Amino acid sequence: MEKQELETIIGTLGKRMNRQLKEYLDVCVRCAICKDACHQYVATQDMTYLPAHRAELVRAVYRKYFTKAGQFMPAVYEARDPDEHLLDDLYRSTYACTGCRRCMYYCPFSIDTQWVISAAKAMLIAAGRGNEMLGQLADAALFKGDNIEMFRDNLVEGFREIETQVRDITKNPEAEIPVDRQGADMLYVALAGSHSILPAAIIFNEAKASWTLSMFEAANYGFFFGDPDKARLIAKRFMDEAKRLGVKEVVITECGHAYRVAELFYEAWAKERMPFKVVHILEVIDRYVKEGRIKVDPRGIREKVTYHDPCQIGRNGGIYEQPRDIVKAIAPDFVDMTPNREKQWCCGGGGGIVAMEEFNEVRLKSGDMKVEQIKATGASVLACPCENCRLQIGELNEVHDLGLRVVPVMDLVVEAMGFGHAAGTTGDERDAAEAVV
């Protein structure tokens, strides 16, 4: 490795070396409790995916360049240079991680492996080894933000087509999908593709909500790639839009990481307070159901239904009860998975891993715990409010022949409102949802 490249990698780690990261790197006692908490390790028994091993790769470089003992006696203290072999191992273990943070929940020292992973990705990006696909998707989103006028006419035309569908489904000729509406109460940030716009528009129109649709999608591949600057700029597109329009709430669609980025990270990255609240769409729908602003049939979904807690809105975002209250309000035969809430097993599809074909084998294998959870419920419908989770569980459904209907929560609500499966997600729309531009 050339001296300049080495200095770049070490300098990048040095910039991340705050008190929190140093503590996580220092306090691990290798108890390996995390091995039983990680869905990837439990399913594969491969040390590559052991949370402590992931952190140990960063820790080895930390010891070599940031501790005196590691500098003077590297062999004794297992200190290493970030050579080609270490960087290869770091890439495989780091980009495979879904960021579910279940390991942190069970760690006796609450070591946040995801915080260490963020430093690892920064090192890899500095070495020119960041995941190419995630980087390209992040850059595509930034290009759209910088050239929105190039896309505006096609986007608005697409919104008008969805608006026509909303009117046909609801039999309401005044139903609308407003865009760029100054002074609306809510800015709704959807995913690419009509599947996340159509059901939300039906619900908003039936609730007579004051809302407007964002020109930008919620997905943030800068976050998955591991570049906070790109992640901030991708989120900044709709945050600036919300400020310009003067909304009271930014409503994030059923997307786990997009909600977490907007609600928990953006203000720290931007170093400013936003003049509005960030909420998840299920918080809004729960409010509408409880206030009677939308009418749902309490027996609208007659199959047995279970609910999957996406890691980013559940364990990492604290949203547990609202989706369950919604599902229970429309499905009398509801059964929870075991374990659930903060102990829920990751489905294996987070962290951008569904976009990286090189990890397909471990991704599908790591869903074994989720498959067993689902089977144990006996449910035929899985309510799942996260795009990546639905893509992953949908594939597990096919591979394991589970016979499931994997459905967004808001689609189930639309069904219970009496509009049938009209707002359901088609295969083409799922494909479109993966497109960032």
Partner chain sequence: MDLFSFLVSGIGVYVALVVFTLGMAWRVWQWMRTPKSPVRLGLFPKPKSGLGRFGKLLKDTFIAPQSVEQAAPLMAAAYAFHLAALGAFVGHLRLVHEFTPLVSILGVEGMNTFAAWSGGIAGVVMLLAILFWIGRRTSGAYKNLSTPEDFLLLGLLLGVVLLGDHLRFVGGLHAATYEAWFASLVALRPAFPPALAASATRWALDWHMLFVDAFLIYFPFSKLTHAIGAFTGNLVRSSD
The other form holds:
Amino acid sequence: MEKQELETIIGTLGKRMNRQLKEYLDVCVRCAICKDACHQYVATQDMTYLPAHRAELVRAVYRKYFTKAGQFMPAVYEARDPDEHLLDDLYRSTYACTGCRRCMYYCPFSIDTQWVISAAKAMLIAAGRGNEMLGQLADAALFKGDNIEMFRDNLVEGFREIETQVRDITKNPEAEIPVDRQGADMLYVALAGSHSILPAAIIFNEAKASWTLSMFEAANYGFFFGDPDKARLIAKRFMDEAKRLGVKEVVITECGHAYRVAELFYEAWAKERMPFKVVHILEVIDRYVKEGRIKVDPRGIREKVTYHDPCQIGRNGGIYEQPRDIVKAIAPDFVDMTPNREKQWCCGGGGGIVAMEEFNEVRLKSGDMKVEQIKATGASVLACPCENCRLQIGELNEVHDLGLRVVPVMDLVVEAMGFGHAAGTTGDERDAAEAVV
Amino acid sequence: MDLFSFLVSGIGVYVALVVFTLGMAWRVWQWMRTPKSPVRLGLFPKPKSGLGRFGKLLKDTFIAPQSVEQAAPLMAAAYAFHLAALGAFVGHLRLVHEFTPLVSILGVEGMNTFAAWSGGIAGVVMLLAILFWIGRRTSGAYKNLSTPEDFLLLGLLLGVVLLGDHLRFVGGLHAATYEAWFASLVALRPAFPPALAASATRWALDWHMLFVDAFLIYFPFSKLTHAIGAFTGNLVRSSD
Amino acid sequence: MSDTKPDLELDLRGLLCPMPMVKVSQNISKVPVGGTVRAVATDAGSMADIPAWAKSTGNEVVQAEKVGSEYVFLVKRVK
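With the form predicted on its own in hand, show me what the form predicted together with its partner chain looks like.
Shown next: the complete complex, the earlier chain at its head.
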């Protein structure tokens, strides 16, 4: 390895060093309690995915360059250079990690392996080994942010088409999808696809909410790539929009990591207090259902429904009850998976892994526990408020022939709002479309 | 004192205590001077009040219910070892000063019997826990994950405990003899009392102390900093 | 519609954004430099996503248009 490359990698780890990372690297006793917490390790029994081992690769470098003891007795600590071999291992273990932090939940010292992984990603990026796909997706989002005028007409045209659908479904000719509305109470940040706009727009219109739709998508591939600067800039696109429009709340769609980035990370990254609250769309819908602002049929969903806690809004975001309350309000036959809430198994689709073909095998295998959990409920509908989880569970559904309908919670709400058959367009149309593929 | 005794049971004790104390202070200072993570790293759910969070910190650190759920045998060994180590530490305080109120209740003979039992149990429990841990690290994922540091620490602990158990079960010397040696250490004039110097047990004591010294000297430079890191890590888990 | 036959055809109908962009990105390396990928998607978001991806990666969108309820792209691999 060239001296300069080595210095870059070590310098990057140095820049990322903070108290928590240092403690996590210092105190792990390698008890391996985390091994049975990680869905990837449990499913594959491959050391690459054992959380303590993932961190141990960073620790080996840390020992050699950041501790006197490691420099004095490298053999005792297995202190190593970040050579080609180590970087290869690090790449596989790091970008495969879905960042679910189930290992942290079970660790007796609460070591946050994902925090170590984030330092590992920084090292890989410094070595020119960041995941190319995630990097490209992050850059595309940044490009869109920097050149929004180039895309505005296309985007607005798309929004108008969805608006027409909203009017057809709700039979309300006044229903609208406002964009750039100054002084609206809420800025709704959806995904790039219309599927995350249509049901929310129906609900907002029925609730007569004061809202406006963001020009930008919530998904943040900078976060998955492992570059906090890119991640900040991607989120900044809609945060600046929210400031400009003077909204009271930024409402994040059913996308796990986007909520965590906006609610838990952004202010720290931007070093700035935001003049609005960040809330999850299901917090808003839960409010509407409980206040009676939208009318839902308590028996609107007749099938047996279960709910998947996405790690990023559950364990890592604190939203457990609102989605369940919503589902219970429309589906009399609700059953929870076991385990659930903070003990929920990761479905295996987080961390951007669904976009990285090279991890397809471990990704699908790592869904084994989720498949068993779902089967045990006997449910035929899975309510799931996270795009990555839906992509993963949707694929598990096909591979394992589960016969499951995997739907966003807000789609179920729209189904239960009694617009007749048309309301099902969000789910059914997609099923039909998927069947074509 | 012969040279070996002087090195390990005399001057070595001072060196070990100084390195341990300064080393741990240095490690904590290193943590303190490194800026905190800018982003929030807590896990949900977490208590809303400060007191609730403090309670959760204590529960997560001393009971670690989640870890027990995941790895009951390991955690049973961990509980047993840490409790026995605490008991052994308290028992050793008797060498600094006899627990007079206990002696007045139990009598001198009763106190020696109590010490023999409690110290014996602690010593055996620690030994079993260490053997369990060594065994656990010899196969499968545990073996692959282990580093020489893990075995070095277990080796040092095994030495401390085996020789401690030897002193407890075979040594045949009572607290008063060791107390005189401890007093000489406190007075900065380390020396063995005649009974100890003349006893064959002296060799076991010297080797016990060699392992104790090495263990304490190595402690701040090892993963044993989890003695403090467990609290700070679990604090972050529940903090805002 | 472009007259030249693309080197690779991608049916991305039914995929939700950003997956059409992901699939184009994953497959672009399968055609030679100068070659083209023709992709058909149904998610409106791809009209912004795929051109943005092309611009930021230095590839070229030769064609991006709505045909009925579908979005058709012809992407040329530049490097």
